[in-house]
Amino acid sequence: MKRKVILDVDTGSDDAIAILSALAAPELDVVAICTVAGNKPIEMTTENTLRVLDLFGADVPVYRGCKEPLAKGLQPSRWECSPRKTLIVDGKEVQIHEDYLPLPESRRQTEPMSAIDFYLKIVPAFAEPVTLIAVGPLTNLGVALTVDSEAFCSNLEEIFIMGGGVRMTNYSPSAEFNIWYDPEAAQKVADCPVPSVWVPLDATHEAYVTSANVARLREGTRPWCAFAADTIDQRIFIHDALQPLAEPHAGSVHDAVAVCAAIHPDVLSDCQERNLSIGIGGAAEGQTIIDPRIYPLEPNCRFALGGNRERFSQWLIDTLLA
């Protein structure tokens, strides 16, 4: 039987690619997306999450969430951060998520429930548990919880999270840019009761792709193989310039290997019981703190510090290829 899966997406590169493996994975049945701000603002994830679903031909309802942090708004000093390289070429600043991904318009609408209200009224009606996949910042998390977190748990089996990291950080010195982005969401997720697996920086840095994957990628037939193989290909050019993985031409795709984890558990490597809490406010603001003492809180999720790059980059380019 299938997994049924609602995705929680702010669509850029990386969550376009978890999209288009989620939706051509036979052993996954997406039964909704959530978009939210993050990569970009509601407007453009949105757009794009729709882009992305024309481009497979998938009839799944997408549902528009928050355009703003849980709280994070509120103090407008706690958006400073510390410059990231840009990348130029050819004058042009090159950018990892672009406004718009390089798709036809989309003609079709989203749903006239928020999702919020798909979260609280829809999915605890469902016949059987479901699976979330969040791999963007998570605010409509947050904002479901905080309105009615007994619905919101009700009928969820897991929720996998792309977010985080203890070695590895790419936003700030401490954090990673999802959960950066509203750390608030972050921790009621950490708390809530819902079994949780979280997917760092720290996974998706060793779970990664080579150009070698994406010439193969480049032989499918598939509609949406040009599209990945170049959405790749662009992540591998901007890693290659400003950070380099284990080995050169190669990129994360981050968002994706939560879908992939989802299936295959396996591609997470050193994944730990244990305690997460976030950091809230000036250096710390965002970072995935696990409880490092020999007494540590109780465990609340589950934290990949690494992750299987074969195992991963076999499963990405195969179900795309399929």
Contents of the next structure:
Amino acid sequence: MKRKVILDVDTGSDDAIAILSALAAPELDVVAICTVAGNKPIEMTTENTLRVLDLFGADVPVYRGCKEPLAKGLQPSRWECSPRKTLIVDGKEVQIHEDYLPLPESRRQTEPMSAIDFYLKIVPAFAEPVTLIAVGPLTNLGVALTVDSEAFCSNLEEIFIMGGGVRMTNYSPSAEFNIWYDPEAAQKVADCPVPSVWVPLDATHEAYVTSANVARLREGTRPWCAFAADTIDQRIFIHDALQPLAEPHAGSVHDAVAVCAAIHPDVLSDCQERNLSIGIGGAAEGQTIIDPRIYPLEPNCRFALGGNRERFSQWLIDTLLA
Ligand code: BDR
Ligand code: CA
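One more: the block was the form predicted on its own; return the form predicted in complex with ligand BDR.
Up next: the whole complex, starting with the chain shown before.
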């Protein structure tokens, strides 16, 4: 039987690949997609999500979510966010995530209900438990937990989260972007009773794809293959220049690793049952802190400290080609 999943996304280049791979994976049934602000403002992440659904030709309801973080936006000193930064690489202006994905404007509509109402009113009434794969800031989850944690948790089987990093960070010296963007929400998710699997940068920087993998994808005949190949190539170009991985011509597609983990747990390695807490304020803002002590706090999650490159790249390309 297919595993029913909800995606929570801030689309985004790697979110787009995560959505396409989840829709294409025969093991998953994507029952809904919720959007959140993060890589871009909510209008853009929502429109980008609709464009990806058009490209795939999937009829999945989209619920628009929160436009700002749970609490952080209330304190301007904590809130100097620049996810729309343009980078200069080899003299060329690039963004890790374009404002709008290079796909036709969508004529689809989002659902009239908000993502929060969807989590609190629709999900609890599903006939069977559903898995949530959250690959953007955790604001929608944090707000739903604040409003009614019992309803939110009542019918969720497991939550996969792309976020955090222990040996690796990207947005600040201590933090990965999704968690930095909304640390209060992330703490609520870490503390909620639904079992969670965290897929941090430690995993996604090891489970990467190469240009050779992309060349195979480019041969594909599915309508999304060329877009996916261009999107991943752009990520590889930026990784090579700014954040080289273990081999040249390689790049991470972070969010798709969380999708893969919901199907193939062995894409994650060194997955530890640990207590996770989130740094709030100062230099530790958004840090994912794993309790290393001999007598640690009670575990509240499974946190992957590594990833399996072969497993991920083969799964991603095969899934997008099929
Ligand atoms: C995460 O941040 C976003 O920019 C990506 O979409 C991914 O979810 C990686 O740090
Ligand atoms: Ca994302």
